[in-house]
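Below you'll find only one chain, the form predicted on its own, shown as structure tokens.
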Amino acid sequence: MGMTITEKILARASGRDRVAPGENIWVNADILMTHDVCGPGTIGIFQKEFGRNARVFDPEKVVITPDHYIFTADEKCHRNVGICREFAAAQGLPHFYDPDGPSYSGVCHVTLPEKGHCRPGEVIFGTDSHTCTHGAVGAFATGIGNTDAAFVMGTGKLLIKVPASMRFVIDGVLPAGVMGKDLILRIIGDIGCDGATYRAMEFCGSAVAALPVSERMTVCNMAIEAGGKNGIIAADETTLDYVCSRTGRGFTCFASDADAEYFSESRLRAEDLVPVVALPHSPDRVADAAACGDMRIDRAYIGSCTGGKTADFVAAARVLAGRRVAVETFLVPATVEVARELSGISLGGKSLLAIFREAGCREPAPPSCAACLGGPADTFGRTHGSEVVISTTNRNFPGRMGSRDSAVILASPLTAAASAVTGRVTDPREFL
């Protein structure tokens, strides 16, 4: 019997020939990613429990990239990112993004890969559960908590389960206004927020093969809002013509055999998909959008890991050209170098950014995470009352944008921004 591509990179990762799902193995971490919301308890408990002198497992493996609450005026969140500053300068640490110097970056989960953190065959831990973004690369990748977090950062090992695997095959071409958004919430609106709970999310056919890198982030991104451990692609030329242009590290590629083992396959058409969204407060209460246009909305939100890549802004750019919006419309680009690509770019004859200016959207906000999590009061794009919200991010539950007492509406950055249009949410076929 053969194995799944999880199940082989666990394999080499644990110096074994083959694991098997439900094992219990240890694992070598490649990349231990940490972040100021988390990174300070991480740290606490590696110095509470292997010294405070002790020395991370290896420098070159360990990533801090503040990201979360970082353009605040909150002092305690100021001193979270001084504890991540004041551990990387004593560790020595070569890759921490610094939100107060030149190196800063941005989200996590976009900054990994443009740096070249991110390679096919690896194993990739973070501190956050859209870890599993990098799974785009062909990379086991998931989320795990500080103290297992410490326990990497001290040791450079984990002991895990290896997960049974799920394969969603979708093959076919994908309708105009049809984004990877789509196809993960729809494929979250069928399994539910539980139906592949400590599984690996496998994603293939020739829909995903056909699929930018950054449309695969935002796929695998969104298999924890299954329940999942991990969600991967296999890497191929996309893969390797992306990773390859960011790091000269070598690395192994690897592949699910033809006779593997999987708990479950879903096969989609990719010609039946069409724009939906997730409605509060769950990302599997999935609608078509063209079902949902007298639901009124209050502001629109491009941006995030899973939103403010630069294709994410092209694409509400393509339907933002030539309109006005109706709501307040916020844009965060999820790193420096997708904020510099708004004005590098150009549809038209005209930049990214002069379009949405243009369109009376507000002045892009620095690069973070921003609203995506809630924040502190001053968060730029924080919900604040009642709001209903049509967003690009990944969660919509009660108060994760801000108030409680606000809804948000799940979309793609095409659905998001037609819906910023017409002040409802819309199907954007209308504008294509």
Second form
Amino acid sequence: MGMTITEKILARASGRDRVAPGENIWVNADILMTHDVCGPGTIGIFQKEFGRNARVFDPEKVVITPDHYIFTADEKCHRNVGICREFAAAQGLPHFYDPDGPSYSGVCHVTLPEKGHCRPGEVIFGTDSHTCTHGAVGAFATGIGNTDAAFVMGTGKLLIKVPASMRFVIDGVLPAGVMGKDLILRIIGDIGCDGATYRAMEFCGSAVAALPVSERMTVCNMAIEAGGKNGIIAADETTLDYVCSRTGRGFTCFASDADAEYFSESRLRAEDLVPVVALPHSPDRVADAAACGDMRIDRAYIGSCTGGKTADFVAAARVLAGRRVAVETFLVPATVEVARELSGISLGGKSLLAIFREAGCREPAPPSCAACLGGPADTFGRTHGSEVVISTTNRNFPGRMGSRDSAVILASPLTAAASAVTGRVTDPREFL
Amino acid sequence: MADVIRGKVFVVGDNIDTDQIIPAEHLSLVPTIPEEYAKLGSLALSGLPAPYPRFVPEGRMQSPYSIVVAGRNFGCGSSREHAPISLGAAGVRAVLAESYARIFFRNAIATGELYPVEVTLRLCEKLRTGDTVELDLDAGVVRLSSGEELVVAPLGDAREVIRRGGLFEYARATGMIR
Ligand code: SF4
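Okay, that's the form predicted on its own, but what's the structure of the form predicted together with the partner chain?
Once more the chain from above appears, this time first in line as the rest of the complex follows.
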């Protein structure tokens, strides 16, 4: 009996020849990521349990990316970034992305691959549920809590249960106007918010193979919205092109065996997919964008680890070029590299930034998580009343963007931009 | 090691995510700092929309409800350990849900804050907030005030980890780490 890619990676990380779903195994971590929200708690537990002078298991493998609440007057938030900063200095961590320094980068899940911390075949743990994003490069990546993270910090290991894998085969060519976001929302809509709980979600097929790495990140990012332990796409030429220019460390690529055993297999025809949205207040309330045209929106939000990458802004600019937005439109590039590209990349002779300005969007905020998860009252783009927001983010449970009375509709950057132009939920194919 | 937890229940529905358990705006509180741990308790379940009643009364640090009863996928959403911690800090000893999101379940065990117990029945439709139940982990049942006894899924090895106070206490007690 063969193994899935997830099983092969976990077997390697546990020093075994093979592992099977349901087995509890100790795996070695290749990367541990934490940020300003969970870093201080993790550090607190690490110091309490291993001693104030304890050293992290490997400074090269601990990455700290303050990104959540970094532009606010809130004092506790500043203190928390300070705790991370002090710890990074005391431990001599080479990969601390200090928002107050030249290494400032932005959102953890876009920073990690950009800065070369994600490699195929590796095991990546992060104190953030969207750590599953990094399955996009063929790694096993999953979110953990502070206590588990403190354990990894001290020992480099974690006891985990091998997940059974669900296989999603998407063959064909995605129609124009349909993005990775629509694909993953469709799947979440089909299987529900707990449809993949405790399991790996493996994506493959010719439509997946045709996706660039940033779109693969969007797909894997939202595996957690179906309860998945990890999302994963086996590495191919596209992956290697992306990864090899960013890392100097060697790695091994794995792929599922033809006779691997799956919990389930679902097949989708790319040609059948259409632009969709997830209606308030759950990511699995998926509906065709074209069928929601009577839903008015008050604002549009383009940002986050899901929908704030360069390709997401390029998509939004394709719709917004030469048009005006009808509602307040907030732009938050995920990282400094993305922010730079807003000026560096042009469409039809105009920079993305110029297109957004002419369309009447608000000036982009500095890279961070911003209103993706509400945050302190002064967070950029946070809701305070009963706003209806169409957003490229990943979660829309009550209160996610701040106010409990506000409502969030999840969409691709194309759909969010098209909706910003009309002021109601709009299928972007009307504009392409 | 008799674990019998008797108390009033607070009843919620399906897909109660971590933002409803502890809203993101309070994540600047660091659970390892004792005053902030207590403050997290006072804010437990404060993200629930109307018409849910308050879980922790105004001006109080702890909840009168020591057991939360929920439907499917309790604790979905983020990996914030603040979620089981805020419930534990509020005085919750157990959650009785039909199913859990994976990270919440794991965090509940790792922190030792509460017993995340699975019930096979839709208890959230059977009970009302304020009802009293008795969870008997040895017997593996929950007893309702009507006298009815319902079997709960065994917690297996996780029970001992929680009973000892979490992953580190367990690892130390069993010689896994020094
Ligand atoms: S952008 Fe949003 S989903 Fe992504 S890490 Fe930040 S808060 Fe989490």
